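Shown next as structure tokens: one chain only, the form predicted on its own.
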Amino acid sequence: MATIDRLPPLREVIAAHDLVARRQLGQNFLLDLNLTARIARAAGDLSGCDVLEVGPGPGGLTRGLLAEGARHVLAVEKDSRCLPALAEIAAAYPGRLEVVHGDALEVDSAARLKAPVRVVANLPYNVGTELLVRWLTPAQWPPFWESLTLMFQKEVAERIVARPGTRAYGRLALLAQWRADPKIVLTLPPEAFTPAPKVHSAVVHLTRLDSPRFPADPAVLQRVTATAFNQRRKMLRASLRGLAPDIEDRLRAVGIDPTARAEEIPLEGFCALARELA
């Protein structure tokens, strides 16, 4: 189908409002309305949900969110150029779709939004791993969000479900699993997009853990998983001396190898390690 509703088709939207991508700002255009409402099903039911975007350039997945019947959506966006395209979803959509020009890093998203909340964006790939990480370590748990689905490059979604003993495993991988539960859905090529990135496209969704997986502070395992994939070549005896003097009586005390490897330590054995250090 060329639409999903009565607006244009976007390559017209993008036509008539002048929109060239911008690289500086991490901008790829969706335009397939058939590939954005695929996006907005992989976030489950959105009847009575409100929903985050950030990032919604022309509104191709805004207008997939808002079809397949988002409660509310707050899109976020720092480019004003597409301020009069969101405008004209939001007229056709009324009382659905509220537009915030600020950048997502610093407008406060929770405080526009009622519970339940899923988080759905083609978010730009310059900031996307920061809002992760940013939507992951909240000062409280759970967070205001339910869900995450988030289009990434396909590099970073597979650090994020990565499992242990694999090259992709890290401190991404960590934290996602440790407080939610992530899976990929949709793997995109470079010629979905305007202009085409030089790599594939990735969706993941997560949803959220209402308590983290295994118990742990999150400031000390923070820094037991920093330290330790730092240098994640070498033994964990000596990447983690710095932590402890005794670290390989630790490390033993908790079922751990000495010389063993970050990457060969499964999400459980880090959130023992720090249970013992703390």
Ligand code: SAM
Given for the second form:
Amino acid sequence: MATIDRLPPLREVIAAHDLVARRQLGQNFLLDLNLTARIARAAGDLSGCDVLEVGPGPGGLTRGLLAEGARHVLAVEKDSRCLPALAEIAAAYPGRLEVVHGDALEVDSAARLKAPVRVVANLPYNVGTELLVRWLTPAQWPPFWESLTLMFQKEVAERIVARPGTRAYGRLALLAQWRADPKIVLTLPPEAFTPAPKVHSAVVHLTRLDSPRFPADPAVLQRVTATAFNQRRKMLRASLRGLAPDIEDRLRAVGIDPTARAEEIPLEGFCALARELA
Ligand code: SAM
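What's the form predicted in complex with S-adenosylmethionine like, now that we've got the form predicted on its own?
Below is the whole assembly, all chains and molecules, this chain first.
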């Protein structure tokens, strides 16, 4: 196993601090430092960047981020058992690692970071999608981050990058692709983790766009896509009837066939419809 710093191998760290993985905290650890270094590199050039890491656990990815030159890493961890292991990493990289003990859904991380910021995380599966949606829907755009490099279950990663006409295409794809450019950069088998989860995983790298790909009011776009995909098998003239009494005319006005279904409509079409209905 590669040594990227003078710290002990992760298996020793886990044994020394008795970090038995807890399923309710989504704990599937990455112990291969080659792999954590690859994920850190997938985030782009970290030198001169502050990095937000959610759920550092025993610190494998944290070590990758620091070894790859991150200026400052803010690591938010809910499990207090991990804090002594993280303190050892902080001591090995003086002044560059700040550990916050708390729930990432409650900590105001953005206020603690200086631009440019990259977010890199092997997310706990139970909070991953919620954090992604929050990072993609801030009150102000552009957001506090330049890029997000995040581990998801492969099935969720596929929904983020999905194209129209596929079963994976839906609200998550539209949200992610409206204001960012998402790509799957790495897929991992269950055995890459300790303990191994039941499913494959994938790392998605999202680069933010300075302004949305097509103009639309965020709240209206959100309402249109939620309504359309809540009944994704219905024709749009039926699923969207509640949004406007003359929805068939409105759909035709923006070049959408009222008998089409939500999963056939590209992002541009949803944005045009949101403008028409605004
Ligand atoms: N980053 C480590 C790695 O790659 O080996 C651990 C990844 S593990 C999938 C998820 C980590 O997130 C665990 O350390 C868990 O304790 C932590 N966690 C779970 N829920 C959290 C929350 N709401 N806020 C912050 N950390 C959380």
